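One chain is shown next in structure tokens, namely the form predicted alone.
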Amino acid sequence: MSEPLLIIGNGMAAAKLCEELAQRALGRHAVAVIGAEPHLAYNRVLLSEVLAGHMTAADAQMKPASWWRDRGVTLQYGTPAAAIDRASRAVVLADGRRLPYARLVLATGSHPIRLPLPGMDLDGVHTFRDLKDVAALLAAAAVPGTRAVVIGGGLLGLEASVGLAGAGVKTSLVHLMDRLMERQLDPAAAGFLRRAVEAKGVEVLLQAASDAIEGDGDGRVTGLRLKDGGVVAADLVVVACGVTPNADLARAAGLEVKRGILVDDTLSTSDPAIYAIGECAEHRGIAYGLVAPAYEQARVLARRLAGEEARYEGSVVATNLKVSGVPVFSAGDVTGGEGTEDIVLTDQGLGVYRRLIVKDGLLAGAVLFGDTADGLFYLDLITKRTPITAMRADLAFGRDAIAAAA
């Protein structure tokens, strides 16, 4: 008979584990996924095309009902997870019931992080991470007039701010530090960026310290107070300042947790039965928030529930965005540094930026904006330390460029 496989979450993670279960294992579980979103598993990469009004909820499903019934999936959404039973090897929902596994997959993602500032409970204060959240944005975009901020110049704030803008809300985008997307992108990429989002109809405001949200005498949103004594007038204030990992029902489980819940190179937890992958799981003091990381962790856990021989040793982190067609690609170590060297290509006309970062010969980061077409062969060079002193000096002009040369 089939074992029960458990998955607890109900996102990008999950659906691509079934995925890949499916091609590889169908039918060697009994397969059922609990979600705590009363959705069908979405492509959160995809909210601020639908804030925008670009596509609809239903465009972003990653996966249409019959998708999940003809592989066998059981679905159990819109009543979340409460406990795990590690004992009776049992997850227990909010309504009471309980499911048996004989392992079990936490894939519960994370949720956005509310930053310590007075005024955080005003009406009018939102995050940006779920439809639910999409839904509440919309209704208030609806009103005419109404005017935005979004705190936090990464990868939510960005999608927030230019989603926002293309409701028709006057936004503003504010953020800490001296550039949008420091982790991701070196000052020159950064530059072009925030030359692109303001074209989008975005005031962008750097180095910008909030110090409260304020609001009138019925609770109401006014404005977001900078530490500098500024105001930015708004009747919305969406926060948009990163992730914490959902590890809470592992930790109440007697898992080892820390910033994420701690897995091995099998991705594995502390309990042999229970595996985490995705933005919950912690690998090697890396809680990875972003998409590729996640699918890389389900393609190996499905070839371990499949029976095959597979470890997870970490992966190059990269980003690929394109909110309302602005393009950036990073990929590698990015901050240089000594004992690196840099081709860069720049053509300010067209909007084009190529930095490619060098050490020991070979490629060790990448930051593209504007044609990003040769991020996935630049990931490829990094990934597989690939030696570049021979397409060096073709290297900034891509694979074709290379390939014709050679």
The other form holds:
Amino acid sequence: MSEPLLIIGNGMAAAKLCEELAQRALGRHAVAVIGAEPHLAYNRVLLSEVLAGHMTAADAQMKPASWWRDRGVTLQYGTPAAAIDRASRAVVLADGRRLPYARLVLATGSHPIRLPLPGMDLDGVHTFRDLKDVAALLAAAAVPGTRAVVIGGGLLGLEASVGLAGAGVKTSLVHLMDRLMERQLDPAAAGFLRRAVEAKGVEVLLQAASDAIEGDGDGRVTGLRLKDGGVVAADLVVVACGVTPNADLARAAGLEVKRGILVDDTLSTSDPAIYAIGECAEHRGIAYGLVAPAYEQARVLARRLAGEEARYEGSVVATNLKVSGVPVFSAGDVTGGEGTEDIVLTDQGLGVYRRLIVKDGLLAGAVLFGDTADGLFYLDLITKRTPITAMRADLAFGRDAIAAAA
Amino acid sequence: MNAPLASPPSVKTTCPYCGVGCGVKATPDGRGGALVEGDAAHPANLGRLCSKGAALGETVGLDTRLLFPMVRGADGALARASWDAALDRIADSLKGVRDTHGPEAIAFYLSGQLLTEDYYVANKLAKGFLGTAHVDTNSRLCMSSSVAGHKRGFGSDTVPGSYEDLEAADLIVLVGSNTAWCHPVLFRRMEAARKARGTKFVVIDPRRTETAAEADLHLPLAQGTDALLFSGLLAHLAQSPAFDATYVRDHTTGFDDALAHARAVAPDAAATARACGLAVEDVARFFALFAQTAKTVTCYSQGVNQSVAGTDKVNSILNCHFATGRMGREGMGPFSLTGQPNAMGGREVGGLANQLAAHMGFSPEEVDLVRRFWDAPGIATREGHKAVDLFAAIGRGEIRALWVMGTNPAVSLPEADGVRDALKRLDLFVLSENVALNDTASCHPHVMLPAAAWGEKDGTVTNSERRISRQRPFLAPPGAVKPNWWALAQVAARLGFGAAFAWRGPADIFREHAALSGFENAGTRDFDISAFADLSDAAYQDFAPVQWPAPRGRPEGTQRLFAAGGYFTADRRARFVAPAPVEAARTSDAFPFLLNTGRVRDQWHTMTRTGLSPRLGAHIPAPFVAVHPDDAAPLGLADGALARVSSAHGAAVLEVRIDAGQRRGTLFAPIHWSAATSSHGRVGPLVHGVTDPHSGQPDSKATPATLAPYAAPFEGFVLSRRRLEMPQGLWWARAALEGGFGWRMAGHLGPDDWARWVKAEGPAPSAQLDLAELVDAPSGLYRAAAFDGDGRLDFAVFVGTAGRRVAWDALKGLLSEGKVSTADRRTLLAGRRAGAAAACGPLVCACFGVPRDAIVGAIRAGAHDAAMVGDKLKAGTNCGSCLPEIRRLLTETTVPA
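With the form predicted alone in hand, show me what the form predicted together with the partner chain looks like.
Everything in the complex follows now, all chains and molecules, and the chain you saw is the first one.
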């Protein structure tokens, strides 16, 4: 008799978990997935492509309905979960239905951060997180002459900006810091990125603190006022300042939560019957906001659910971003500092930048811009702690060059 | 650009490099260059050319040429001037010096590269009309010991044999001659003989050269002991069946004394081996081979000549040929292989300070004869200073005016730093040159005259077998370029000697030269070409190569001399000469090594021409010093590291080549690099000014020297489409590349310095550079590549820590290509081009541009002899000068089983 395994969240982590489970322990669990959004799971990374009109929402779908059906997964999407009844091991849906579980996986993802600015409620202010947001932005973009301001020069904001610009909207990107993607990129790479984003038609305003969103008498947004007093006129404001783990259900259910839902190396929450993976989880103090750790967690959890002794010991963070044809990759420790050495390859004309951070004869971090084909190769060197001294002179040229030199 | 003449498309001329004197067919390409091929009808080469000759077409461009007369003005700067102004300045200054200091304050320093006609006019002006015998030439550095030896032995400066003798010989002894590299076409003829008749090669050379590697027997004798070896041979021959008592009795004198001397210093093989530092069995084998083989030719070059005992070495060789009667017969004889294209022609007109003209000296009878012929009452009546003494006299202020033609003494003379200083002291320094800038041109000439270069010159040269050939022009002289003879005659006219210098062209001069050679000769002087004294202009134009003597009535010339005696001594007998005792090599604690200098395969002299050819620069791109591994190890010198080589006179910094073929305690460094092509590569300044007492030839093969590591923490290279100024304090050597230049460099400049140089001081400081850079400062690594507006590689800099060299081979091709592909650009700073690892390594075959890696690849793929390598890659199938290297690669390369 297979025991009921319930997954709350119908995003990328959940889809990956189902895929891994199907390969390892088909039939061991009766799997049901509960999703709030009225769609099959889709690849959130591709939202900017949908926004830019390079693909449709359907193209972003991760698996067709038949795939889920063939694997016996019950899909319950469009109805959010309202509560977890840990005592009776059941999940209560918003429509009142109760679904019992033997094991529960929380894959609830994250919320977009909302800024504490006046005017956030004006008509024309959006976040950029899901297909609903994308649909709203596309509708606004369809109006000729639309001007947009995107707040946030991180991954999300860049994707939104480039997507909007690609959809024909005159777009300004407003960022608080002195460079784009400051957590992943050093100043040089961020400079390359800025030029590339500008080349795609986005106006980039750095060190620009937002003061208030301004609107007209009808409650429609008219622009963004900055702390320096300047105003960027806009019919559309997109707030893309990052995400925060969605731990609402877990908190309400009395699970241990800090920023995210606390999990140990087995990905168990404080309730051994309940697991958490993906952006909602906080492991060893880190709540990853990226896809790759979520997939790794899904893989580990699937193995555990299949009875194997797998453990998750954290991820080396790599950002492999493809902002509509602007490849950026960042992995490992890119902050530099004491005891680190930099290898920097720059080609202005090709728009290629590579910074490799070496510490104690090992690769500690890598920042790539323009050509990220070797990103995973570097990530592998970082995670496997491969000594690089012998290949150092060729390291910046990537796997093929090192092979050719050997 | 050099405009081609409208004359016939293909012109037969003669190669301007070594003394082999190969015939060349040149076809102007209409774009300033020329297609060059061997002249199959020329008896010297029968169509073959060596790597240098084959690359001649790459060296006729105008980029480095001096095109207009330059005169130093009151402001101290050289400025373009008219010919009239330049010639007036020379004539006025010469008059002034002569009137104030006398005629002997005037000197000429000429060159074995000059045509006979130019040489003749310079000699006539100086000795005949200015009245100074201080006329010497760079041939002094080349073969003057052979001249002196020949004169002592034969009574004349005669080469008795013919190249055909090399093909008829059963034994060829090569003494102090790296023939395979320095006379490649002759070596090919010798190899053909070996193939056809089994000719044996014996090489006598302290170094295991590429030639020695090909020998049946190599005698790596101690530096300077050649005369002892041949004394031992003479003692051996005297008691062997090879001894020709009749010839000795009928045609020679002095045998008994010479034999007595030989028996005293080297009575047998064992004693000879001891004296020469050789294995006794090797010496015995050589003696036996020589004694047994009637058809023996003994060739000798700079290893014999450039010695404090050079003349004695020559005579010790001649002694053995007299004793066996092997003189001037087919396949037999001593054979001086001269280094320069017209060393012989220079000797024929009297271009040396101890010759007057036409193989005549300064005896009162000879002076009188020439005085009458030239109608020159003011003729010089005694010998002048030989080269080393001549520059010493300039240094002392005794000589105040000097006219240098076609040579680069600031590089090539011994103690060259002193030469550089001396040149700057002159009241008048005239330089007739092809190139606008070289080391000598940097020594403050007052007047520079643009001389015709190869391809524009019109006249004759004489090769090592006495063969006179025409150099014919196939390009119009560019700019205001004029032949040297014309400039000399113009000055002569300004000095009031116009009537004696009123030639219309080179044919007039040649006829006068021919007439002088026959004037009151009647068989008393070896050099007689009076058969051509009445040659028509048309016949001069069509002049076919001929070996002198060609006295009146014998225009077909003479193939061999002395088979039946008839020497040019007073008694018509040859002279045995007992060599003086050989001093031991003079090393000391301070200078424990003996420095030997010489040539490499693909360069010529100071590289003003061969240095323009990308192909020729690829064989050996930087100046080096060869060191025996046991000498290098205690000094911590690794192959490719830099070493400072110094003598009591100067220093150079050279790349170390560990070479087990180097005799222990000796060093070898090439002579080619100058201040124009390297920062520290001139070896001329190291060479001591010690000279042979008879010939005055410098002892360039054995300067006491020392060796030490040279600290250069960083090394790398620069490639550029343009000639760049390297940063101060750097060690560098420049090579020509297709489409630009490459600099090997080393020094204290690290990544930060180079990054700054590239951006601030470098090639295009103000321009916006499209730059690619790799910086790994903690590893000492910096690489940059800059691209021009069309995406072409403009320049590249690679620097890293010493000992971690990256070759430029993969990148250099980009200098002559268009836009760099994205794929190449991504790997360029890795020192690689996209796709397959480009075949690289140093060039082995210069004729077909085949690098080492390609040959190794072919060997690994199954080519198991040189012929198969040639079939596959063409390498070694033209001039063959790389065949020794290919054979070495065949033995060194491990073939997968």
